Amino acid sequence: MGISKRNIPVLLLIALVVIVQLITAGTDTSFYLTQLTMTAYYSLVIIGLCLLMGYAGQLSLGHAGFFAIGGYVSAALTTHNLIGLRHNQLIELLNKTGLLSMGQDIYGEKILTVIPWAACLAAILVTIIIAFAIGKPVLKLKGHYLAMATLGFGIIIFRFAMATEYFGEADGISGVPPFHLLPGLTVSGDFGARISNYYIAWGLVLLGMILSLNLVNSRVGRALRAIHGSEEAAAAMGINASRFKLYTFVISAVFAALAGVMLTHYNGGIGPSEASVMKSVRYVAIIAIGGMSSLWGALCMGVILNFMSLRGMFGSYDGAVFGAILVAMMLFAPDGILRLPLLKKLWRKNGPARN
């Protein structure tokens, strides 16, 4: 049995991510994985808004606050000290059943905080909850009105955790502990645990392409195109486009949550920074340059445009350099990168060219 012409850039994306972690070791320039981790988490993000833009059809200017949701969300739960509560019954159940556990801080003195486990499926359902009540009433609009729509809660978010003490304010959280997924593995900034790290990251980013190429080849994602073609000749052929369009909303909100999740124990803490306007158009902006409707068009400039902004490879202009080459690409490939004659062409003898 020969291998899938599906499966071809799956086993490249593994390769290269094996032959860099590899490279970094031989040259000693392991001080590129914190970058490339970062890179992983931000790609996450753009997967699984690439699904919602690209094949729903449906703009969204918000997704950063879904990100900021998870991140805070997390950090909030484990790192607020809730010793002084512990007599309560909820936090005593809790303390049973595992979801609590108790340490020290710096100074010596005991403090109680919920698992990030525990804080991490928190902030999953706190975003699925947000996206499902978001959701429902937002995507019925459809054009301008739906970015200015999502763009308001992207800025009802960045100023929501701007002004809430419980959340930091300007400050953000930090102090946010190590994520204990298994033995021996862990999220954390530490530097022993640079590759282990890289490795948690791009896996994560592996899954999130697997599911995702996997639906948009199912008749979901048949369902989706035919939605993102037309809305009313998909109803007239029963497709129930609500429903279609509210489900990859929140799909894309669990990628963007899970991602502020992970890269928040990774910098254990975030700053609304990661909630801003900015932040969202950011990643508009990445999907439109690799392609509307190709997943792997929007990794690849995901991965090497995040790289080299986190590297600060252009200074102070890393936001005009970044601007320019939206420009440029919108002026002579506005279908995204992997659409040019010579990309294009090479991607149809290895790859499925609408992914």
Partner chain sequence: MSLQLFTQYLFSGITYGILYAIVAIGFNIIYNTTGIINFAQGEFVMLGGMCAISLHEYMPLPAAILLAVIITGIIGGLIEIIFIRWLDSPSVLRMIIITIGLSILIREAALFVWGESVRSLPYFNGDAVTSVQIFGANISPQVLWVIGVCSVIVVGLSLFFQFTYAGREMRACAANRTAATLCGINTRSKITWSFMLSAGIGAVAGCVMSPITYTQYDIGPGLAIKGFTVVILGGLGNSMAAVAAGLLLGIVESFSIIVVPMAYQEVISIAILLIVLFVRPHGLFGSSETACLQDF
Contents of the next structure:
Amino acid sequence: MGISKRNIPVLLLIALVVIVQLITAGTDTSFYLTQLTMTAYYSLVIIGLCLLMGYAGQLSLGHAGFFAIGGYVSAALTTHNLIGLRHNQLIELLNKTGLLSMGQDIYGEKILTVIPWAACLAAILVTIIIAFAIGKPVLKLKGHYLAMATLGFGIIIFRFAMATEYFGEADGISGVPPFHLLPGLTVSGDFGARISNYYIAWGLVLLGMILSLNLVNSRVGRALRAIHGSEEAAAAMGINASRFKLYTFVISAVFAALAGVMLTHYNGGIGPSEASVMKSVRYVAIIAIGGMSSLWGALCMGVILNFMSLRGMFGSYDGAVFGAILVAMMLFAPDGILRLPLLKKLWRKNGPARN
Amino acid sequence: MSLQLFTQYLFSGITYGILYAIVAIGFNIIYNTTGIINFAQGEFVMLGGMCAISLHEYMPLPAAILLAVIITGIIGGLIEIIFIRWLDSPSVLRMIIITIGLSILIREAALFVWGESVRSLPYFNGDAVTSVQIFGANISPQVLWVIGVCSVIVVGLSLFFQFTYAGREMRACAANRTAATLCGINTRSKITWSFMLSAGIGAVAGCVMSPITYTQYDIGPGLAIKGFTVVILGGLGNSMAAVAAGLLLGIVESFSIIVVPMAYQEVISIAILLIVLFVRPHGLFGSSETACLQDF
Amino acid sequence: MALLEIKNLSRSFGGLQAVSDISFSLVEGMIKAVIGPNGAGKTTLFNLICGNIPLSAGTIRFQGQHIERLKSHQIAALGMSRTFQNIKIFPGMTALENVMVGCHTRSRAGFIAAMLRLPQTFREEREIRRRSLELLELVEIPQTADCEAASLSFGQQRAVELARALAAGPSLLLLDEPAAGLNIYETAELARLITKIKELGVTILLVEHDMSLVMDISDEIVVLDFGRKLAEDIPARIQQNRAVIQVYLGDDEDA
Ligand SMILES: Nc1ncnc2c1ncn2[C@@H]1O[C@H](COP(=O)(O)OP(=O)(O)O)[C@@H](O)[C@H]1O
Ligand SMILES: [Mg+2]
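Show the same protein again, this time as the form predicted in complex with its partner chain rather than the form predicted on its own.
Every component of the complex follows; first up is the chain already shown.
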């Protein structure tokens, strides 16, 4: 494709990711990589949600739910011992096809669990099915109704995680095994695998970013923006608005679920707080601050705020800080921080930047 | 099921149902004058309860409740004046995000002031074990307080909107804000009043419920989603239908314990919300035609 | 054969009969104008034809196919495009991108292909861009290609909308008051443009208040009044029609 103007930000991001890693290595501060890795996974959620909110114009206050579906399904499948069921025909079949793995727990007990690859695919599949089932009726709604319906979906997932024994109730699931992606590449919180995990996470962000940028600059992306502008006019152009909204919803759910799977294997567990409404609100907040329909804006804000939050910079005021940011941004800069009147002038001078 | 158990569940359902109805009416009052769904509505209930509990240390219960209601009402009014009043025809999305942000801020402030501890007001009559017998079931007098006070609020509000000048002006705002302004009604102050009123009745509910449901800094969102379910069941903006819908939801929820574990109770009411949104977004009692006219 | 055939079409809003019992047909290659006073039901007629609102009664056939149960986007995909009375340009997109949206039905790239930017998607995109630029040239505003569409002048926005509608390569084009808000020079330009579009083989149904424009370019005229069809004829005879004159000039004519 050659180095076109559009690829420059992507190349800059790659350079930045490498430089940050080298700096942490040089200054012996590689403990930052842990939070940077987690930040990357949260950013993946944000990229996906930005497609839905910023481009298709559909609010979702339940995206933490999809993150949790991914994380929980993967965690549950890779930790629950199926040894008692090993004579079950289905389990036997799965075992023969290599989808299960036999191991030992810390007490030397034999355990039979689903391998992470299979669990990951199952998690994505479950997410796609749920996203389709929920998205179809939900996306017919608009405004407050849409907000409440997606919020309700998020709370249901949260309650299920909290109340179901299979998902560990309030404690969540721990002891999730490492995820061997490829030979030599393993998603785990292992101290030695810190650098490779940093690159895996940011590699995924890059991939997500490139796919999303391609999408918004295509026929599909134009259709989404057209729907956002006027559904009536979009339909007159032959655009099937409900289908495009639904597919975008599913794609953004898959982004969230994938992030959930990866972060769960990285952390070795997942708890119900990942499904909480507050998390969903946070994702929305970051996209609003980033300027709604700006993938780069959302990514920047996602990285900055998540990193600061994960480093504990807001202390016990974490929630309050996000609340204050939400209110302040919507009051004074509803078009995002980059569109603040002051910054706007600079922006204009340096030429219009799209996406 | 014995009559005794049935009555027990029924009263529990009515108590919660009426609480949800009050939250729903709070939503409707603000929605009717501004077109905004105030996501911080549940926080008003929490603030009312918390303020009254703190004030009760220094003064008798009735005074503490009265003062708590007034304080919460003023906070509601201030929120409108500081955050909402000067926005120039904000989009629905913007208002959703602002009120969500406000609910977070109020909650975090409450966490800062009152901590995570679970508190409650004392029972208005007797204590936790005092009870009156109704059909063999033991009903706490507090339940009767809740039902009584909330009924007074509902009747009082409907009289206020029907017969007082201020109430009629607020209804005029609701029907057509531009026309109301042209008729010389000060719509801005009416909107502030609607926030105060909405916060105030939320606070009353928060006080009378406190001995039964307890009060904690984070009860707001749960109440808000139940309240919104009731709003949708009754049809957005329809306060009288909200009472019926509230009772319906409360009773369904209460009896659902028979078949569903307690931990999934919230799932039930939200599932109801989703189903109603999907099949009858204009509510059980509203007509689809009027719902179509409302522009979302 | 008629390209568009409307039979006994009716639509009411509550008690108001916005369109009642209208029938007419449109032969391929002609320009037909729909005229009538404000509120006569012209826009409603358009909305019914292109599936924007459901009809109360009647049938609509397009290219021989019944379309009254189809959704708006399905009808568009069959080759019917429209412009709107109050411009519905897509804000936040450039003029060129607006026109590119119009190519939607002529291109295929789905979500996966678009995300992966497959070679064929890349080629398709280039083709869409080329075609859209051509259309901007056709409507004579190529210089606006990279301007934010919402920032263009009123006349230019109308032109963008027209190019956008043409981008789908429609066999039938519905124009709802295309000259509204244009000055006489722009209107003259528009008349030339519409004739040019007709020569490209596009059949046109046109709602317009500007009588000189209508009389100049249309082959046939349908007159609506209070949702009913008052007359249907060639322009020269419509001008003589007493009922039409009465509607337009009131009873003053006799005075
Ligand atoms: N969505 C609608 N709801 C109610 N009435 C409508 C609606 N659309 C149009 N009308 C009414 O239908 C009649 C015809 O309107 P319209 O088709 O816009 O007229 P025209 O385009 O000929 O000026 C008008 O009286 C208008 O008020
Ligand atoms: Mg019209």
